[in-house]
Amino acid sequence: MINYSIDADGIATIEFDYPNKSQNILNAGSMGAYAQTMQKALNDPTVKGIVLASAKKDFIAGGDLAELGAATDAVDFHRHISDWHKLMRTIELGGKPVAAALGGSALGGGLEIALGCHYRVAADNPKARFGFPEVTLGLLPGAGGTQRLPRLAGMQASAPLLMEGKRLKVADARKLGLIHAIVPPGEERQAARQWVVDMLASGAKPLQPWDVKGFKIPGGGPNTPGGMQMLMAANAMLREKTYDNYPAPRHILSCVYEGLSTNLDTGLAIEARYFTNLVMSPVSKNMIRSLFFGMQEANKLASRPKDVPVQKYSKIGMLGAGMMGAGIAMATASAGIEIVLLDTTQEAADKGKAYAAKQWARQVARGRLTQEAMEALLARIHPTASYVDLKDCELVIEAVFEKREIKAEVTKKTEAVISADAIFASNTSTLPITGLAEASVRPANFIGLHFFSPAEKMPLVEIIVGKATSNETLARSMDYVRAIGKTPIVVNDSRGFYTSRVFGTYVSEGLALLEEGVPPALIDKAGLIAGMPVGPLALADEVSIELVHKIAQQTRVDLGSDYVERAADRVASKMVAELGRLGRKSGAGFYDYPANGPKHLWQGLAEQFPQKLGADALCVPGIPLRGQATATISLEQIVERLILVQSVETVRCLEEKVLRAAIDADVGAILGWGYPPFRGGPIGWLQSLGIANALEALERLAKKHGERFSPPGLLREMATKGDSFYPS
């Protein structure tokens, strides 16, 4: 774990090596091991000087998420941590020059541990990264980072590597005073050395900044004009930004301005204060469980059926050029993949085409892509309107109208070209995937791949499995989504499937509380303020109210007598059928579009669902309703329906075995709709405010407001036998 060696000269390396993976990482028993092996060099009289160094290609990648996810007992992890700060300074003040190689990437802690160093020397590595992800995982770093990097480089540029999780490249943590040089790779260790031999010449004292008099804070501490006007800017923001959701921050900024308003040793220990309490937050350990975790396992392929033999894309098919295909086609092509798109027309085809050259030029005059790479991109698509073209492809993907007969109608043509052991996909976002198979003469090859728009960036697939389709065609299609850089969830078939059946009780309930008389603005900020990223009126424009008529209107068709009718049905017909308001795509929905101005709400709204609550009560809980002096309503309440329909929602996808996971459930609601991430997912949620405690709020809910909230009887099973989603 902990390689030790001594040169002629009394120089030590000690080299990190943690056994059986391909990075290191921090956890008791590397971090053990390395303060064992750092006071062994310490202590040496024979030792001159010591050199910290790496076996891997990247120094270290920073601390063992699964131990600190696990941790619950918050007086001996803040012991640890506490000893862990302890040998820092210890290192720092020992009198022997210490200096950090680092020949890759330097994360998390890693870097704390290179900041604790008195000289670091960085190889030239082109794909390294020196930062703090910690935030990422509602956490900070609890090493000293919070201390010397700002003490560094300043709190101003501090703040987007502590409060972002940005990370660096090797010339710009040079200039921000994270490296002190930059050599040839290889070279790294031999720089480092020479510098402590250097050092020892010299005869002088290695101190860090911080321990050297009359030290100053660069551009200004804490409680200086230009600290104070930092804080006070960063601070708004990140209420502005994140409702006081994430606790991450807001500690991060507490240790900033409490830490560095005192010395060093003070501010690690109010920093160790601060990591313990984020460590033992149930907040944390949402993140790096659906984050981390769940990312992790999805990106992995975890589920993919084992004995089929990895599949290599060369050529896919693409049905409809509009904004979706397009997106697929670029997400494509930005993997190496040639891409047959097509449309109805050769014009539609290049207008497909033409959408895709317009993101990547964006990107080039922002010097993210160069043109001779754009180009390149834009020549493995290929536009058309003939289905000859996709003779080729081992995969053809649909994104035409939300109509079975159209689609019906482009899978017959396609088969009628394609291989025999060519796949078929459809991108629909509702209808159940088995009924679509129905008009392929393969039902085994047809699968369902749920992109989300705009297809290019979203990170997300989910993918839907039908009664006949086969392991082979899930596993090979499982191969091309990672083949193009997204994360797939697996689902068994429904209507809706998962991601848009649970989305759209968010907005449902949204409009459910427009008809009961809540104010809208005060209905979106309430979305906004439970973590979503936009309101559920505001999101209902967004994705066309027009969409969600007509999603009612074929589930009334399909149900027939079991249909019923729900109050976002009735607010979304009055919206489409008799107001013609669609949604932003018409420039007028619950939101008017103005072309000189911001959006805003429409004033007819008020006349069209009376607001039955006074504007003097709109954040206050127990104020009554006007006219209904026995109703009430309040800010909290209304966090709580939006939420938790979501959840009760997603117990029932997993209890119809739509959903194969938990753990899919949370990471696609995250990846799909801008779940927050603080609440874990929906399941996640559940898990933090306890089972029993969750029956007892939908229970409550259902008997106020209907059978929407009822809890599934796989809840109450769990309640009764103490069970949980995850291991607590």
Contents of the next structure:
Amino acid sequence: MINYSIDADGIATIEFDYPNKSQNILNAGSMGAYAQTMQKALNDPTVKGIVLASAKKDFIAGGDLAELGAATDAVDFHRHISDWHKLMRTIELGGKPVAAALGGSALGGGLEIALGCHYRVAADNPKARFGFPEVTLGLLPGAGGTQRLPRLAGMQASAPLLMEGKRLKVADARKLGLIHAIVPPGEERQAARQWVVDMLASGAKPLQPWDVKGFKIPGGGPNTPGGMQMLMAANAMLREKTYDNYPAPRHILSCVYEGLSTNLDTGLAIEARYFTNLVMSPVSKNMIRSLFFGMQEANKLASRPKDVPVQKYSKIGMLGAGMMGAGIAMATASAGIEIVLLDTTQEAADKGKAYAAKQWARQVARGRLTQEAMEALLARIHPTASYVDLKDCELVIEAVFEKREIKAEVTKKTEAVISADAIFASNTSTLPITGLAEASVRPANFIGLHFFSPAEKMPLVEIIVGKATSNETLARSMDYVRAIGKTPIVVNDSRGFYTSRVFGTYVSEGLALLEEGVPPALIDKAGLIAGMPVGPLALADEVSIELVHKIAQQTRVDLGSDYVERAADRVASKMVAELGRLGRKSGAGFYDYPANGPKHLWQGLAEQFPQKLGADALCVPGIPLRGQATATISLEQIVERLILVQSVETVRCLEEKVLRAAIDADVGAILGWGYPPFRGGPIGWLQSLGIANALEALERLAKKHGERFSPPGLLREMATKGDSFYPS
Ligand code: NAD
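Which structure goes with the form predicted together with nicotinamide-adenine-dinucleotide, now that we have seen the form predicted alone?
Full assembly next; the chain just shown is listed first.
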């Protein structure tokens, strides 16, 4: 794990070499081995100086998230991290020069180890990155990162690294003072050793800047006018952006403010407490599980049927060059795959390609893409109106109008020209795949590939397995999704599949609240406070109220006497059929969209949906809102409904086996519709609440608001048995 050697001049090399992994990671085992070796070197009188290095191409990738995610003993964890701080202080004050040789990336705990050395030299490696990704997983750099970085680089310059997880290239890291020198690749160890030799020759005591008398924080500390201003602005911005749902950035700010107001040792003690608090918090556990392990599993195609050879793609067909078709074409071409883009006329197909050209030209203008790279990408998109051009495609995806007959027609025309083993996929957002496959002469090769808009950017693809879809088709479709760099989740066929079905409940609940007379501004604000990226009414406008209305009408037709009218259906019908307010695309929905100003709530809403409920969150106690309110509803109640309505529907999807695994639900929700990661996902949130508590809350809501909250049998059963969705 740690290689140790001492050369003839008494310079020891401590080399990280994590066994059987391509990267060095920090966990109890590797940190223990390092601590022991370092103590040995510091205590050995024959060792004069120390070089820290790595046997891998990168220095250290960071902490072991499995270990952090599983930590439950706060006292033990705090002791462990405090011991680590002590070791790093012993290195800094031990009198022996210690230099880190960074051949590649140093991230998280790896960068913290490097910052704890007196000198850092990095290879001029364009792939190397330096930073603290901890905040993106609900954590903070707890091995001194919040204390050493701002003491080196200043509070202002540290903020994007600590608060946003920004990673720096080597030259930028050097500018900020994270690195002292850059040398040609392969020379970093020699350079580190040379610095140690020179230090020894100079006879000077090696010290970190903060241990030198008269040290001043670059740009000023928290109690200087500049520092105060920076912290005040950071605080306000954080609150505006996150509604305080994420404890990590807040704790980081606290570490910086409190820690930099005192000396380093006290600062480290402060950091250790905030760090322990975060590691133990359900938020970091949720984020690590869904954003790291869940995503990793999905991207490794853990649920891909085995024994199907991996398919490499060279040519894909795309039917429909509209918004989705053009986006999917862009994603495919970006992966180096040729794409035939077909529409009803050559002109319509060309329009799809022109959309791609416009998007890429913007990137060229911003310096993110070269002109040559753009031309190579465009050369891979072949617009056409002729089905013959689809002949050699290994996979054809349709994104034509959402009409069964049109989809059936393009399926037939395509199957007449493609090879027998080619896959046909539909990007439908609402029509069950099994029904669409009836138009196919080889339904085993028919599958749903549900992309999200804008398809060139959104990372998720929901793969829908129809009744007749073969395992081979599923496996090969998953290979395509990975080939274009997106994350797949696999679901079984059902109305709305998983994502549209559950996402729809959030919008519907917002509409139901409106009908109940809750002020619309409060509904949308509550959505944001709940952590959702957009409030439900604004979202209805974006996807179009007309679509909500159409889906309700289609459901009514499909379900016949089983159809139960919902509040949301009534609201959408009133907005569309009565008032002609279709949503953003028509310039009028729940909001107005003036040409020369920002959107604002439509004034007419108050008349159409009279306010019956005041919000006590908005009321001065005892004074009813605008004199009209007859009852109150709290912000917490609205947030609870907007969130739990998604969870309960997700459990139904699991119970009905629409979803195959809980983690797919959580990854799909976060990537698909921006479900708040701090909650872990709709299932992760139930896990955070505890199954018994969640059951109780749903029973209470069902009693008050109806069947849609009624807890599914699966949840009751789990509560009785004391089961949970994930190991706790
Ligand atoms: P769109 O109206 O922008 O594009 C549809 C395209 O299909 C048009 O260019 C049209 O000319 C073409 N087309 C129609 N009939 C055709 C035919 N017979 N042969 C070839 N081309 C034909 O629609 P869109 O938003 O891109 O949606 C397309 C599909 O994707 C729909 O099934 C929709 O439900 C689904 N979808 C849409 C979204 C979204 O957010 N827009 C998200 C996921 C899935």
